[in-house]
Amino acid sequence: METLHIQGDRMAWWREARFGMFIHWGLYAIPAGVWEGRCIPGIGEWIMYNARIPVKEYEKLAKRFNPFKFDAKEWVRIAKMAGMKYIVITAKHHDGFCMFDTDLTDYNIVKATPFGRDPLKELSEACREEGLRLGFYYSQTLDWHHPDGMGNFWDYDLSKQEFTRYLREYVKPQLEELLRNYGPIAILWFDITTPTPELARELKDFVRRLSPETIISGRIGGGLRTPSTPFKGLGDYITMGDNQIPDRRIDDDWEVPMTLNDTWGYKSYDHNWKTPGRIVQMLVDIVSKGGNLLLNVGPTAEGEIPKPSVDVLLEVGRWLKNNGESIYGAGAAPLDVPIDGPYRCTYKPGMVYLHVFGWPWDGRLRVFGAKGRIEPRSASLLREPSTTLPWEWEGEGDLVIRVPEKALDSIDTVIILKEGMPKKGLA
């Protein structure tokens, strides 16, 4: 039985990190949302399913996959400059194509493509050199290529499917390859859910035996849940729905997987990019509620992270370079922030960080219901610590801080309340 001590140690770096890069990359980057002259609705990496592409036709993409521009060090450099602390990349998505060298099938990037290299091995080495942690997304349930994997009803007779055999004779051996050959692996990011709680438990126990320090995502399954109740099942943390930020603080470990546009895998005609300001404010909102943001990029078939993605990430990184103290290692403050409040709060022992999105026109920032929750000793601007800000209590316990006429940062100006200590029982 795992102890709380081991669990705490396993998650410590993750709680400190707060911001990671998700990478969805595979054969689906070649059609990039277009099949037989038609734009296929839905997200890019689901094109095989959404267009009902036969296995034999989809397999032909492997012979065309030659991402000659792939540079693991460049990808890691981008993540690091963006202020991200870990990377999670698709080792096998639902299309069944393996982006690593595996003995279980020749349907992998080393054996089936002209590229002939193992990008996960190269990423593992680059992450180790730069001090970033690496995790693997692995589709343990859906596999449209394998006859015993779930989801492909247009090629296979589902009545003949033996999923338990698939999990034990294919999934588990591949996970062992990933854990033994690319380590240390920080995260195994499972998706959808495992069909039964018993199989989810078997899979979790298998991972724990091989690699006790590896964090397991909440989508491994393993229990009951309701649509309105965040639930991590047998995982180490809650994985929220795609692009879904909760409306209140969650007193558990949790993460939001988020797209930069409207797709995960590369889609040539999706240009609906989120702005750097929106990403910064979403990151702050998530951390203020106790969570992590796993922000996705979808590289091209040539192996490049799209320039619009890079441009956004570098702007976010510039903001974090100046304000990262309020994000890394921070969590939810002991304050209830109104949903329409122009600010969010992150917290470290002795510090409350007020992230002001909407600068007050009258020079008075009102922090609602702060009395009894925090005990500020001083207030100052994070980027100009010598600039002290006067404050006072008003009304039913609101803290009013007098701020300069103009914000230092139109996206998010951070104010520090030093020695803001929570009352007992509110941490």
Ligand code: H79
Given for the second form:
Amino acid sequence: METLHIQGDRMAWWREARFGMFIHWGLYAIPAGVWEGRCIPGIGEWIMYNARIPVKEYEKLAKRFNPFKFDAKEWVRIAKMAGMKYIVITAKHHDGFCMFDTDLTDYNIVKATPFGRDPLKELSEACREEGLRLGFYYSQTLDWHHPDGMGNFWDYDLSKQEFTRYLREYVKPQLEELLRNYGPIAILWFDITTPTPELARELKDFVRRLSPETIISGRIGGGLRTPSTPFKGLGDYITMGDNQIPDRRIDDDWEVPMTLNDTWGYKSYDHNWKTPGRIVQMLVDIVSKGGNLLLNVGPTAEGEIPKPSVDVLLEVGRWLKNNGESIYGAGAAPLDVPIDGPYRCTYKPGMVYLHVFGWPWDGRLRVFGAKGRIEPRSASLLREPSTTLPWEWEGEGDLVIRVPEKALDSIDTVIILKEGMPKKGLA
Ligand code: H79
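Could the form predicted together with the named molecule be shown next, to go alongside the form predicted on its own?
Below, the chain from earlier opens the complete complex, with every other chain and molecule after it.
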């Protein structure tokens, strides 16, 4: 009972938040996808692996890392203007370089770079001031720099590695530093899964003891993998595959990490940005299925979030400023939406939000199979509450709403259906 109680409290803000900023920032921002004059295919933060860069070579990047334009307050301001409620930043990615001050290794941003500052400390202060939650991504399994971490077969003899020693004498003490020295840590975002269920359990218990309020991502691993909880393991929520939006609603807490282009860590030549409209519609789709969107930015080696990312985020933020009521604290509707349907449906008790992506040419918006699932008492436009819209039931329980000729918002116009008593047993 006690754990259930804490579990409920721990996730409460997260369910409300729905939209967070992922930040992948590390030494890989310097090569930015290019090594020895060659463009290295693949995601930018994997360049050490993909180009098989020896530890001794990759380490030299640290001496060149001086992100003098880094401004924690500016990053937090951008996240806030985008309508994001939390930030998760890479404290240590697979390359093993620590973006925080640590006693466990000198291979960290404070001791090994000309920059000499601790950006996580500065971010934690900025987040506290601005009321955003802060979480850390920490690569608990892969570490291509540490002799006992997993994955680096080009420098180390894998048969001589002692992963458990790395986990106990390196990972756990570092997590303790992260949980003790940076104020309340909202999320620990583990990746890949921990090699054995026993070690995943050990890690989880360790985090819980130190910081019971910290949410643990689904990729900690361990636990049972069932069809309904594919990627939850011992974590507090399901982490979907990178960029994988599920086809239908999931009746559990879940999150999808997503890139704005085709990389997490900055790549100088990746310009394949998703449009603001696409991001808004993806966010709506995700919330309509009960999940959270963790949307990534990859800052440059100078410490700036790339301008094209900022432009997209600000546009998304503008939409959320007008329509946030239908996102924050909302979840899946008790309604099945056709997967290619021109609308999505988010829900709060007593309120159904119809998100219209494709405006009907004949002024009749058909909501399929709504009978018995929702019971509207009134219909209106979210942005023009005084405009009430007539509706009727048609055919096999379709709700047909008469809408104005033109969409108020070409990305997504939101219609509110107010219900009487919330329906029991369908949510
Ligand atoms: O942090 C981001 C990724 O670096 C990380 N998860 C997100 C949030 C991640 N870790 N592992 N993976 C993603 C799977 C990686 C697969 C690939 Fe590859 C890396 C495909 C291409 C590069 C490994 C190397 C498999 C093929 C080549």
